[in-house]
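In structure tokens, one chain follows: the form predicted on its own.
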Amino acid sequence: MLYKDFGNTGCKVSAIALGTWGIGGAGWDTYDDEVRLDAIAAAVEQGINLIDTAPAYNAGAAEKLVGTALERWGLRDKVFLTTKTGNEFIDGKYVRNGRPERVLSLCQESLDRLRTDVIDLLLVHWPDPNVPFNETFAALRQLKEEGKVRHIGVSNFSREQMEEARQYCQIEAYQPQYSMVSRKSEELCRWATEQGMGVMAYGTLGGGILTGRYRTVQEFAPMDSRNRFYPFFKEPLFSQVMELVQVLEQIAAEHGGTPAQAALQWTAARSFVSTCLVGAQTRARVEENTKAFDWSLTEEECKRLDQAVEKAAL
């Protein structure tokens, strides 16, 4: 496993990062729990050392499914442990709440689901705009100061909106979504890395689409996250990323990878990401993403991929 610095926080952690939105089991496919939790398990024996869950993620479910894993095998101790707030899933819609007083009791809530005592990173998972910025983050720093997170950052905010954020704490991280198919904030992560922040890029594989498992345009329930948050899988830009995973492929073929493997290597070279969320509710996924690092991109190869990636244009 690659270990890159998170920013100015003093820590290190994994390049591949374990996501679990799809582990919540809303908008995903569905697993046994006892799947999923070796899939936790599989994802530190590997080397992965940060584990990012929200209670957003089918209302608390995937908290509580991380909690129960890093309690079973005693993992706490090697987890750098994100969770989320400012965002919650109820009655199959997510509904944003920056209010103070839901701030405190939701931390609390995933504290418990956590079954640990401190959260080392509670993000913003969306910025409320009902709710003034000074109030949400002067509930975070009593937060940090009550010794219940030891950092704080955000998610899914524009540049403008991490600026307003810091006039009132500390911003130490920034969450978007980046990757070969999604690279409309590559500008606002390198912003981000020159403040200091740690940058998490989630949807590192584009929801799926870049591992190659996907070759016709498939049908999807209208909450699958596939079908409502993730626009690869439908014409015309299912296409166009199909004739960049052809080159994925093509490359990982000559390394006995996968093209998995491959776009976490481009997303990992990034010097502005730290790491590379990736969602994963099987240990056989888990060990196939880890391995990304057993093999590596030569120079002509990487030109390659960013050819591919400018024309694809997305």
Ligand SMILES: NC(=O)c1ccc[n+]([C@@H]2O[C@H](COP(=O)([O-])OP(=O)(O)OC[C@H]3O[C@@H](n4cnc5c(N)ncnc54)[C@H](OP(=O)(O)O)[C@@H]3O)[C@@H](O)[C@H]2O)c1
Contents of the next structure:
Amino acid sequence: MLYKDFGNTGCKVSAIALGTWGIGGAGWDTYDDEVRLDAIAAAVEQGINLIDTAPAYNAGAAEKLVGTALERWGLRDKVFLTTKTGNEFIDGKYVRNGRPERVLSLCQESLDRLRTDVIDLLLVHWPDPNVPFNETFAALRQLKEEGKVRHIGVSNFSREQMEEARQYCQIEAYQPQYSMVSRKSEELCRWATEQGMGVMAYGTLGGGILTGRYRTVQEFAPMDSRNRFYPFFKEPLFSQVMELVQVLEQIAAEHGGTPAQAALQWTAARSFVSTCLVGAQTRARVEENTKAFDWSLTEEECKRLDQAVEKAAL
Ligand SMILES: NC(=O)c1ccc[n+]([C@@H]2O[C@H](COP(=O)([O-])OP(=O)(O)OC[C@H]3O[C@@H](n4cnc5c(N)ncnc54)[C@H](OP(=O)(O)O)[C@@H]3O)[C@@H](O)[C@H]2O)c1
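Show the form predicted in complex with the ligand, please, because up to now only the form predicted on its own has appeared in this conversation.
Below is the whole assembly, all chains and molecules, this chain first.
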């Protein structure tokens, strides 16, 4: 495993982190809880030291599984535990809520589900346009003062929103979507890095499309994240991404590796990415992904991948 500085926090985080949106059990493929718990254990065994979760991942179900795994195998001290606030999953819908009283009560619920007394990093999941930032971030400051949260960050914020939030509270981390097929946040990632924030890229496998596991356009349920959240699973983007996947496959095959490993290596090599969040629900997937640094892309292969990424122009 490769470890990188997490902004100015003084913490080192694994360049691959475990994402738990799928593990929550809504919007992705279904597995038994024991399979999901084993994936969490495998992640820590393979050197992952950052787990990313959220109350919005199936209304607390992901946090509960993370809490169970950490307690069952005594792993809490090995993990930089990240969860979120300001966004909930109610009756199958994502609902933003940055009201200070809910930020405070939701944090207590997260602590209970995660079976811990401190959250290493609490992120505002999405900005709530209906609540002034000074109110939301005052609640976050309070949580830090009370020792319930160690660091505070934001996800899916614009630069203006981050600059405003910083007036009320120290912002130490930024979590945007960033991958070979989603580079719109690149400039903001560079800026956040210059500001000393840790950058957590999410969707680094493009929702799984960069693994080479999809060959044709498939139908997913309306609330499946591959239908609702990531746009690459439909044309015209699907065909554009397939060209890139072919290059990933050719290069990975030269090393006895996999396209997912090549994609993760490419993303982790960006100086403005502290960690790549990867959602994986089985031990086998976690083990494949965490072997990304067991081989290295050559300079020539990096150039080929850069060209393929530019050509995909996503
Ligand atoms: N802040 C935000 O707004 C936000 C938004 C999205 C995501 N996130 C975070 O970022 C994490 C990662 O993003 P994501 O989960 O949306 O997308 P992702 O990691 O790009 O892709 C997840 C998909 O890839 C599949 N996969 C993983 N490794 C694989 C492998 N080696 N071979 C084949 N398939 C593989 C997973 O399959 P299985 O499910 O079958 O294992 C799942 O279908 C999330 O879990 C969450 O923690 C945050």
